[in-house]
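One chain is shown next in structure tokens, namely the form predicted alone.
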Amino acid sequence: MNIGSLEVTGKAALAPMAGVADAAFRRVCVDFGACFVTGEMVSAKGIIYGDRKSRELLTLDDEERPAAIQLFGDDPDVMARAAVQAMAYAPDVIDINMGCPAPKIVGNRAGSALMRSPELCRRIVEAIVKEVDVPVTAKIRKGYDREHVNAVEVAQAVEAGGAAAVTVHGRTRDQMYAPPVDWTIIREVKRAVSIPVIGNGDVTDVRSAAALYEQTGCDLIAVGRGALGAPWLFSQIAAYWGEGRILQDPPVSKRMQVLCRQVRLAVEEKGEKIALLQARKHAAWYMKGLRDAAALRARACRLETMAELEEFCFQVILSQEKAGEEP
């Protein structure tokens, strides 16, 4: 598929996830075949005012491309100015967050709060499109709440503003991430617009990825929480479409190798102290499905150094081997 002038080759992209999809995790997902990634959302006002953290979030590694920078905010002028500054980091795409359900973001009239005003959504896209020379996209939800399911209207508005693609998450804002996800709305958006539609929501394995494509006719899927602790999901999806093969999850030894690689990359980026604090939740996700997973997760949440993580991973491999699991 093409996002404007950008060709994207593959079947599964990594969805933006604040506080989770950092550069290290994105790199690992690309290693496993993610065909496109989007960075953590960045405050447009933070960029304009020179906030250090905001600028750190803008950084993209050449090894993770093609990649998008995602901005959030509610003022078309501020969003456009921030997009211009973000271009210094050479993003392949500028994405606009119109779907975040977090109270802090919605309380500032950004994220999914924008869906209450399709016209404002159009103006924000239009303002950015006028100022940057890369494709502009938007990520939206089914609607703001159950009484206002307007993804089709918002998608048409961002298309009118010049968006090159739209990502649709099949839940309303008030659902947050609770079931059920509604893929029907993604199909409705696909039928209503001429730009590519990226489907998102509850892709956790090859079968759900295939079902999302089949049920919606979307042009690409964006995998979010389903890849946490399982970045090999992208290679499994690629193998299914490319060769019709269903790859099994890697053995425990490989899983621990991937975890260590991800954390080492994070240490290089952020330093050991911060990286290990943030890695605890990733380490816990990597324990999913293992024997005594609850106890392993509890241990993972106490890790403080890279050496401790490596020893922990070694002990996990030994414990699973003793329990009869494939090492």
Ligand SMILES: Cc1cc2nc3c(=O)[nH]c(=O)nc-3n(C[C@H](O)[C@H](O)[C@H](O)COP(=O)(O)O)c2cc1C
Given for the second form:
Amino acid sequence: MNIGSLEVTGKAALAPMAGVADAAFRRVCVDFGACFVTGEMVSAKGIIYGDRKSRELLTLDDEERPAAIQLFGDDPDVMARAAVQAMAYAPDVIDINMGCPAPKIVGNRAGSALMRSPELCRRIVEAIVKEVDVPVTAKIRKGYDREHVNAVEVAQAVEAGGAAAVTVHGRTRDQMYAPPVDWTIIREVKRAVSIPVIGNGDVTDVRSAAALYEQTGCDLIAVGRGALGAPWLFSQIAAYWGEGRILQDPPVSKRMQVLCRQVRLAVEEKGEKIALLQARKHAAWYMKGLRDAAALRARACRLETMAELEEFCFQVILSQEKAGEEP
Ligand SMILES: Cc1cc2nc3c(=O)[nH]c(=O)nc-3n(C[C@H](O)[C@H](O)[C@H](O)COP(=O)(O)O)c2cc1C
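Structure of the form predicted together with the named molecule, given the form predicted alone:
After this comes the whole thing, all chains and molecules, with the earlier chain placed first.
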């Protein structure tokens, strides 16, 4: 599929996840075949006021491309100025966050609050499209709440503003991340616009990936939480489409190798202290499905150094071996 002038080859993208899908995790997902990634959302105001943390979040590695930078905010002029500054980081796409449900973001009229005004959504896209020479996309939800299900209207508005694609997460803002996800809204958006539609919500395995495509006719899917602690999901999806093969999850030894690689990359980027603090939740996700997972997760929450993580992974492999699991 194409996002404007950008050709995206593959079946599954990594969805943006603030505080989780950092450069290290994105890189590991790309290694397993994620065909497109989006960075953590960045405040448009933070960028134009020169906030150091916002600028750090803009950095994209050459190895994780094609990649989008995602901006949040509510003022078309500020968003456009931020997009111009973000171009210094050479994104392949500029994406606009119109779906974040967090009270702090919505309270500032950004994220999913934008969906309350399709006209403002259109103006934001238009303002950015005018200023940058890469495709501009938007990520929306089903609607703001049960009484305001307007993804179709918002998708048409961003298309009218010049968006090159739209990602639809099939939940309202009110739902946050709670079930059920509604894929029918993705199909309705697909029928109502001519730009590519990226379907999102609750893809956790090859079967749900295939079902999201089949049930919605979407052009690409974006996987978020399903890839946490399981970045090989992207290679499983690729193998299914490429050769019709169902790949099993990798053995424990391989999983621990991937976790160590991810954290090593994070240490290079952020230093050992911060990387290890953030690695605890990732390590816990990598324990999913293992024997005594709860106890392993509790131990993961105390890791402080890379050496401790490596020793922990070694012990995990041994303990699963002893318990009769394939190492
Ligand atoms: C921890 C976390 C952080 C997220 N951060 C962002 C974000 O920065 N921008 C965004 O558009 N969506 C964000 N999302 C939403 C995801 O991109 C995605 O729409 C949602 O998780 C549903 O997809 P999934 O069921 O595959 O996880 C976040 C989700 C999670 C769980």
